[in-house]
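The form predicted on its own is given below as one chain in structure tokens.
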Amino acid sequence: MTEGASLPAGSPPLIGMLGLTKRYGNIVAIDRLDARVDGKIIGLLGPNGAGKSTLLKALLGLIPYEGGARVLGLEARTHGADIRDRVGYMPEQEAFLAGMSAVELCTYAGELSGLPRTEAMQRAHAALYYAGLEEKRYQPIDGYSTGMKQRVKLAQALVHDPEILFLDEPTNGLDPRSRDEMLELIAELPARRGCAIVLSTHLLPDVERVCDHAVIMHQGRVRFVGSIDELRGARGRDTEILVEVKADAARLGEVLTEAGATCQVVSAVTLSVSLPETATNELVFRRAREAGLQIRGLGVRRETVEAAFLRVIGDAPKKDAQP
């Protein structure tokens, strides 16, 4: 994309990248990324090496790039600085100086996003009470636990009151603790703190306990952008719906098959349906009353994120769906 092309028609999204490339000498670190992302929680995936780093660096106008990046709508190789006003950035590695406060830090980058001393300090003050670290503060950050650096950097995230959190793997190297911590703290943030954010990471967990969104690269290639329940299979009117029944689920995949259902028994108890395009789950309930068989129980069937991730990348894994 030259520099003065656009991103396809329509409003801005918070994040849009078209042919967005980036090189290392011979190496290509994310290659021709072309995708429109929006959410809430947007869970950022891949293995590692897969480009999420290098993808977030690009957005931040951290580093030069082939193509074209936008983060709510500016480009970041021309308006570098201006996305970093309006996005906090919680870096992978640790980004202390020594001898520093958790105070002092948090400050100090409020400082560098522009803000007056005495605003950044009441701004930091504020950011250190949300990340649970009041009254450790005024501590040196060397002497604080992982747990507590990763709540730091958080905080330091936030100070500028940002519209878009770029968290790069907030829960590594967490126990189980304090990630469940974190993780809360990061489920929190749209409805408390009104941003977005794009959570990379590579623990599946995470992403289907809070993201409600999910960009999933591979090899320097986006291979997924959507909702989370698109990515698992809840597509719609075309979605496989497994049945509960309290008693002979295959008399019921006959009566719906008859009706042009596509079924295939489960259990004894359970019958999976995939329903003719026009139809609606009363159809089942409709079959079901008719042929004197009681449901117990409706729902969506879909994969695990873990499942659709390895779907997506290329590595089929065993056939593993949940309600």
Second form
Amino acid sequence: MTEGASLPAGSPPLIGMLGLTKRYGNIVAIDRLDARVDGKIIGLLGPNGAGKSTLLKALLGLIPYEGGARVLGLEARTHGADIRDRVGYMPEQEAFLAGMSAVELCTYAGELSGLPRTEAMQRAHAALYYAGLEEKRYQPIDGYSTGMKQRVKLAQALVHDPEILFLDEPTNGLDPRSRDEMLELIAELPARRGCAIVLSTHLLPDVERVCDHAVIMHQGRVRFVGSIDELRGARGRDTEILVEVKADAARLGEVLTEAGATCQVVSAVTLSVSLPETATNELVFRRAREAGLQIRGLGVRRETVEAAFLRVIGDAPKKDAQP
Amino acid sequence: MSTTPPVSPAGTIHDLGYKRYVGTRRSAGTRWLVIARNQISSSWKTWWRYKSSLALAVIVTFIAGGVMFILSDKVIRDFAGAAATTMSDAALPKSIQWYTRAAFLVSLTIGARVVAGDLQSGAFTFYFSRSVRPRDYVIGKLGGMFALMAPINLAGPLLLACARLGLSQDVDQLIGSLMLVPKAIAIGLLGTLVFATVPVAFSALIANGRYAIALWGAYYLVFGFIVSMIGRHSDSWIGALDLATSLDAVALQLFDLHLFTGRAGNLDPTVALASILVHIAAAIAIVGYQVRSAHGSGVGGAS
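For the form predicted together with the partner chain instead of the form predicted on its own, what are the coordinates?
Then the entire complex follows, led off by the chain already shown.
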């Protein structure tokens, strides 16, 4: 459903799902997911209980499921271990070993992922350095602050050189500055480490800031898969523009309404315009010229990810009403 | 995909010469070795967790070896006054219970926390989000415990058996004593297996290290004492549920020592051996089942 942004043409998608279903007894946690997901930083969005973590577990090959789930072209059911060697996972909850320092933990993580000890140690230092823990890496993790622990979790997920990183709520519990730093680290990863990222979060500003693609889940179903631009423009919202004129915005509104646009006067010199689906910005310039009005500025009025998310979730039918 | 890291304009991200790893990876079937090695190295870090008990085992070996050497000709008589055995022959079997005590200390400081500590700290997520299978984890943890217990339970008796061979007066006596070596290995292996598995099973039952230690300690000391007393007074098999008494009974039988038998005196060695083997098998099954159960729910947290 999306274009491949990080893999060469002809490569399998980062993640492919076909009728992916997971039931816990009578409860359907994820329900017939069909999606082909690509991108550099993919936001996995959904309210609590949407099935995000269940989906991550299925993709890591940790739980049995019905249907198909492929990661990097490998079926998770049969190649879970191979997938986990190529995927880094940063869990939401604490997942440390008591008494270990950051460098010991990351070295151990690298070895468990199959790296030789020397290589694991070198990469542990590099990953911790990347995560900004260069001075503290020999101290026991038990004494770390929340922000430092988040950085260790990121480093341990990176240490074995994964092709995809699954990050589960990586900015949870962080103060604004640490959150900025964590998002900067995440945003830089595809270019610096050549890996794609699946960012599972409920913090939509984080997604808006770093993600280029999004998967929205609600009530165990996928409601949207595509680029952030497609998400914002999913109902033609990219055609909503804000026009600034020298004077008489109302007059411009009249002529554009005659041309089929929907207009709303914001102020004497500002007009919000929703163009017909087939029209382009050229229509605004042409009609303004014909009416003798001078345009001083024109910008696309974009929907926020938050608004788009709420729209997608709001559009979703109630689960009870589904067949 | 670019593999050349650009320079961060903000200067806040440090990335020194990153290169994609192109070498071979350790095969999935050998990941348990990494877990076992980590188990050993983390136990070796502090003196009180392992080194102190190892030191106790070394001291026991020196004392028993010294007794063998210095009092080699001293005859021990039974209550009727008849010669029953020599100090050099009795030193090895009587030292077994001291090795058992040292091993019990290690089981308290390490064994009973092995799985419980990981459950408590969320380490299952750490392990199972990688290509570690439940059996790798179980084999790694039990293998690590075996490697820690073997120098205490196995090496000491083996050294004493060798020392006893060295004290032989002639070749005939040496040949006659050769069976001491496999017997020492057998009882050493049995003790090692008990303390490498049973405490770990208790640690797998409770996701809290302290409670797991308390439960194991209560089972071994309190429950063991009660059942051995009941077994002694009722002359029944129930005393075999006490692991310490059972190990002692098997050791005394192996080395054919029938003096100063204590609580083990009334216990049938065959029943004792069966109890030990059942404990070991049940412990491995419990650890395997608990780890497998936790495996599926160990990653992800709430959605």
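Here, rigid core means the biggest group of C-alpha atoms that superpose within 1.5 Å across both forms. Numbering follows the first chain given and starts at 1. On a predicted model such as this, the values are computed, not experimentally measured, just so you know.
- A displacement of 2 angstroms or greater separates the C-alpha positions of Leu271 between the two forms, with the rigid core held in common.
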